[in-house]
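Let's start with one chain on its own, the form predicted alone, as structure tokens.
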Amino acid sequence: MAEMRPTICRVCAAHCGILVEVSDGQVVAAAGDRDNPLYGGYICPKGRTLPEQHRHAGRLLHSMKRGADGTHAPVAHEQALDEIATTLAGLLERHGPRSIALYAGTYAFMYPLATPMAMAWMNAIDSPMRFVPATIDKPGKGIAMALHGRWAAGPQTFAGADTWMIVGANPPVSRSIGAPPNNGAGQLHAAVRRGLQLIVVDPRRTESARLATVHLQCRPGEDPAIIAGMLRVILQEERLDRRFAAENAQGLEELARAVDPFTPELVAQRADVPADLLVRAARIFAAGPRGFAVAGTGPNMAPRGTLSEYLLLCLNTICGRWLRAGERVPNPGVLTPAFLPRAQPVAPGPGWGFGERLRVRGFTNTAAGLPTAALPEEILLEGAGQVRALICVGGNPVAAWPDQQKTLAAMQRLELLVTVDPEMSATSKLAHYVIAPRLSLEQPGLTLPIETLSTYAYGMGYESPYAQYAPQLIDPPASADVIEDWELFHGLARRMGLALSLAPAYPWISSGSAAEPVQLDMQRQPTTDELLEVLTRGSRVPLAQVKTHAHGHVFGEEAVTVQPKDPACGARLDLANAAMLTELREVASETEAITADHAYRLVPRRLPDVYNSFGRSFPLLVRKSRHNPAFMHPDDLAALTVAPGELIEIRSDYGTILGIAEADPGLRRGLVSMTHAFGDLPGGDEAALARTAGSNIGRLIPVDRDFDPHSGIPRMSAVPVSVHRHAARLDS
């Protein structure tokens, strides 16, 4: 008999509360859950494909082992773990802990135990080589927050905001930043209807930009100049909250001098936005009185992304956009420990220069993690400390990392590559072992990961004390041999005689949490629910209580208010970090010519029906196209005598890819806009591959030039390219 069951969608970081229809042990449909108090019936196209995901013909039902001839064959997961453990033990003995690296990708985030158990295993072997997507996605957030300092009570929220500023993000599509994750599009529309004045900085007229009071449709890569120009207007016109800045920040005068060159006229010339529109945006934001400014992936991938994030924090601080004493705390936590927020700064700390020192280009650990873009070189560079084994959980480096050429060479050089993957992705095709995992409905779920996002970046995570637990709803197919992601690390530890201590750690919380790690009983395999209890111990609301609310619940029965500043607190937010202001002075003096050889700029975008490299194998999600179109302004296509659907060649000074042209009248002229993480292993008919799997932008982007000196992120947006009409045409 069919039954509708509440659960959590784990396709993306939004963690929507949804319903699935289960019949005879099979999921047959997915829909929004109108009884969910936060999501209220919302579901996106990706969530609706849950049934297809579970019965997809390409799903791995058995782990795979690569043979000497390069082909893969099924292997029992117990045998695979035996052999992997033996190889790892040998590498540890011969080359030490640093020879083994971990990459916990975006999809590890969707499963609350995947990353904590992976980190527990890395702790047990004492390897510092842990890499996460943050340093090739939005590294500026963590680093800028460290340099500027945090506000202990958190920012003013989207709910009740009078003005809001989004730089290079589009929450109706990304569903991750710029608006709360529970139906960002609906929330933006509702906020604008109630009077929110929205400022959007984006070279494309996105869904968010179409709602904006002011849209600064700028040249890509000019975000630091635009934000500096807004700071100058606010400071020159005395529109700042001077009392708040005087009591809680330092370096205001230095900041004023640093932004002084960024007159409206200079910014207009650099960014190609009207000077009066820049001034208007600054005045609207400063007037508030409530709101916040956030940035997305685009500015972080562009040159000087950390500077953009830092200047946004300065903008929020001089306008006093932080919660004050006596105000209600919007989310005091549910599955995380209770805390008593105070209206005071948390002192700045180092953004880089601590922890593990890589052998590549002098990189160290950072507030966003180790530089992931340097990992291929750490694998390829011979000598003491060379990385020889990589365990990849929840990621697809060959598709997602910049510099696909170097990534491919690194994957092929490894003595051991292990992936946890539900299908044979581009990376798994190169792996020695592919561990087949259970899918989302075949294991319990929890909203804990998204609750922790506020510790990673302002403007992410829940704005209310909401939580949901989702029990396992269906069993894997009877013939399947699949395990949960965390079981890989527990199984390896048992075989290698290691003890695991579990702490609620996430990639951006390098020190774990205030709770002491719990040493696990290695004599038996725990259940997932037992481990979730360990992960949430000391939480403000016990997990057992969360479980009583099948559709999720907002645990806001007791109001928590911001406490006054501790009289002993001497910390101040830093508006004049020396490294950041040095960068800003460099920006003021630099120019970048648009040359005939590279007359266009390549910028990223998200597509609504896929998430990174996920979803491209599901017919329902790629019914429009299986590729990532190369969007250009119609006039640019006409100038190239290219029609939509035709092939174009896109060339950087490093590589060439083929793209399928598509018209986007909302895009600035002179740009090519494409989605990252498409494509497959190169080779063969590139035109056919562009049509069936898309084009990998990473082939245009070298990691060892034009990169951030601290996070290592290369220039992944505003990339200079040329565009040419390709001789071949695609079949209609």
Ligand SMILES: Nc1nc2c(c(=O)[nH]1)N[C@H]1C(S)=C(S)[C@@H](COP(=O)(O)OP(=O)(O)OC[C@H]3O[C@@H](n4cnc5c(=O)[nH]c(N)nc54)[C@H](O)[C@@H]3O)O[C@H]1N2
Given for the second form:
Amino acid sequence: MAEMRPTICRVCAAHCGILVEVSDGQVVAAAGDRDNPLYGGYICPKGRTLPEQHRHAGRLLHSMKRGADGTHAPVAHEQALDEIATTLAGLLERHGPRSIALYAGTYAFMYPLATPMAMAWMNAIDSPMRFVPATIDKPGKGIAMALHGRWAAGPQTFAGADTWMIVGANPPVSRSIGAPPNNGAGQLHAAVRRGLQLIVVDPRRTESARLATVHLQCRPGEDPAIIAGMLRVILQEERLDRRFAAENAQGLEELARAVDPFTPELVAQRADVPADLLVRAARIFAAGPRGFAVAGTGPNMAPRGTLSEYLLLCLNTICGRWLRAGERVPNPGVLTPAFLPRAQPVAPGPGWGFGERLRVRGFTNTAAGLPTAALPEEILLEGAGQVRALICVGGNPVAAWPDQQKTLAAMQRLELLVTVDPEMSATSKLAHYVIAPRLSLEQPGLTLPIETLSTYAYGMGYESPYAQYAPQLIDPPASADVIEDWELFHGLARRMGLALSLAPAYPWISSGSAAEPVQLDMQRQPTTDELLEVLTRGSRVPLAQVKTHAHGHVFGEEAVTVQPKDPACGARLDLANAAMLTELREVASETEAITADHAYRLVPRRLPDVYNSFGRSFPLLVRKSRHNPAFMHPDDLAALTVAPGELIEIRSDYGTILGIAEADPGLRRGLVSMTHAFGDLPGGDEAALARTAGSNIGRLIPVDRDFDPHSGIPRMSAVPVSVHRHAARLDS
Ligand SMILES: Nc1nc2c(c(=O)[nH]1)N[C@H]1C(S)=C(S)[C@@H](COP(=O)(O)OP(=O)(O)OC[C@H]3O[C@@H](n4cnc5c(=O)[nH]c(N)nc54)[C@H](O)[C@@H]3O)O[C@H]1N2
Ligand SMILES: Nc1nc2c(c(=O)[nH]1)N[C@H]1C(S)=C(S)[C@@H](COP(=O)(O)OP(=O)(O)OC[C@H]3O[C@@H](n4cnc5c(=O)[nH]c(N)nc54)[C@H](O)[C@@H]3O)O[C@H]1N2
Ligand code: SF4
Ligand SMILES: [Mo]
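Beyond the form predicted alone, can we have the form predicted in complex with the named molecule?
All chains and molecules follow, beginning with the one already shown.
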């Protein structure tokens, strides 16, 4: 009997509440859930492939072990864990905890227990070497928030905004940042229809830009100049919320001096945007009265991403875009402890310079985590502290990290590489063990990860107290030997005689868990539901109550309001961080020459139907193309005498890749706009690979030449490249 059952789509961090049709223990269809109060029937093409994902031929039903000849053969997961535990114990004894590193990638985030249990295990072995994608994603965000200080009550929301500024993000496609996660495209459209004045800063006429009142179609990498220019207009025309700034911030005069060189004319010249449009954007944003400015991956991947994020926080602060006493708290928490914020600053703190020191390039821990872009060097650099084992959960370094050359060398160098991945990903192909996981519908799900993000990035996470629990809906195929991601860490701990403690989750904005970690019973394996109880201990709404709402629920019955500032609070938001203003002065005095050698700039972008390296195994998602097109302006293609569909060579100072040209009239001239995480292991017929697996743009990006000194993110946008016709044309 077929049945439509509510669940959570975990293909991406939008975590839509959807319906799946289950028939004879198999999932056969997926659809939107009109009874879901937040998502209201929304589903995207990736979500529709849930049935295919659970059944497709390339799915690993058994863990794999690499033999001496480099090929993989199935292995029982219990045996794999026995052997991995033995190797790890040996490394710990000979080389200490630092020799073991963890990378919790994109899909570790989708499963509420995966990262917490991995971190609990890292605590138990006492290794500081924990890496997540944040430092190759939007590292400027966490670091800038530390330097500026945060507002304890959080920002004004998208709901009710009069103006909204999106800098280098595209929520209709990424469904990630810049608009709420629940049907961001629909929400943007509706908001613009009701009068929202949208400002978009992007070198590309994106789906977001098409809705904008003002689109600044800038040169990439000029965000610091653009935002500084807007600040200057607002300050000079006295359009700021001076009272809010005087009460809650410091350094306004210094900020004003630092942005003074950024006249509309200078910005126009640097960023190649009309001066009057910049002024208009500044006036619209300042007029508000409600709204927020938020940046995505674009500016964070360009040079000086932290500065861009910092200046945006200054923009929001001088316009007073933070919630005040008496206003309703948008999300007081559901699965996390009750959150009763005050209308006051949380004092700034260090953005870097604390915690573990890396042995390479002077890096330390940062407010965005340890620099992931430096992990390959930590693996390659010999000597005390060398990383010899890597456990990689739901991530794909070989495909997704910048500098594929160095990443490859590092993965090959490891004494032990373990991945948890449902496919033989590019990284898994090099792994000693690949642990085959249960897929989403084969385990319980919870919206907790998205809740913890709320207001982290401002324009990320839920703007209302929404939560959903999804029970396991189907069993894995009868012949399968698959485990949940967290079981790897519990299993390793048991074998290694380690005790694990799991701390309850907390929302990012509340800056720390008040609750004590809970010691787990190591004598037996707990159930996922038992662990979810631990993770949500002390939550505002008990998990049991959340479970009674199969279609998800907004737990907003009682309004929670922002409390007045504590009279004893002397904290101030910092508008004049010394390191940031020094960088801004450098920006004012530098110019980047576009040389004939590298006349083009490579810029990142997302494609709707794939999610980083995920999605290319599903015919439904790649019916248009299996590769990542090299989008260019039609006039640039004409100048190169290249037709769409033909092969081009893209060269940086570091590497060369082949790409398949595609025309995008909405792109600025002089750019190549291309998606990351395509391409497989290099080698073989490159032209054929470019068409069947796409091209890996990480090969154009060295990690150690042009990089942020703190987060280590290399220049991944505005990368100087040259473009050439490829001699051997691609016949399709
Ligand atoms: N469909 C889909 N959704 C995804 C993903 C996916 O791969 N596919 N990936 C997920 C992940 S991991 C993340 S982190 C989020 C990212 O979410 P977003 O940050 O929204 O990512 P993009 O959609 O690539 O938008 C980035 C925009 O920045 C622009 N840009 C490039 N360089 C610059 C620059 O220097 N300055 C400015 N102002 N703009 C610039 C690009 O043209 C692009 O339109 O998306 C998530 N969602
Ligand atoms: N040049 C360039 N590089 C970039 C970016 C860019 O824009 N430009 N973007 C950066 C960003 S924002 C990010 S977040 C990183 C992403 O970096 P990663 O997280 O390392 O890469 P993904 O491709 O997302 O890796 C996801 C892996 O999880 C596997 N997977 C899929 N489903 C499941 C599941 O249910 N369980 C488990 N355990 N695994 C699963 C997939 O098969 C895949 O191998 O890449 C970064 N790299
Ligand atoms: S937007 Fe993300 S969570 Fe929603 S249906 Fe698509 S893939 Fe699933
Ligand atoms: Mo990301």
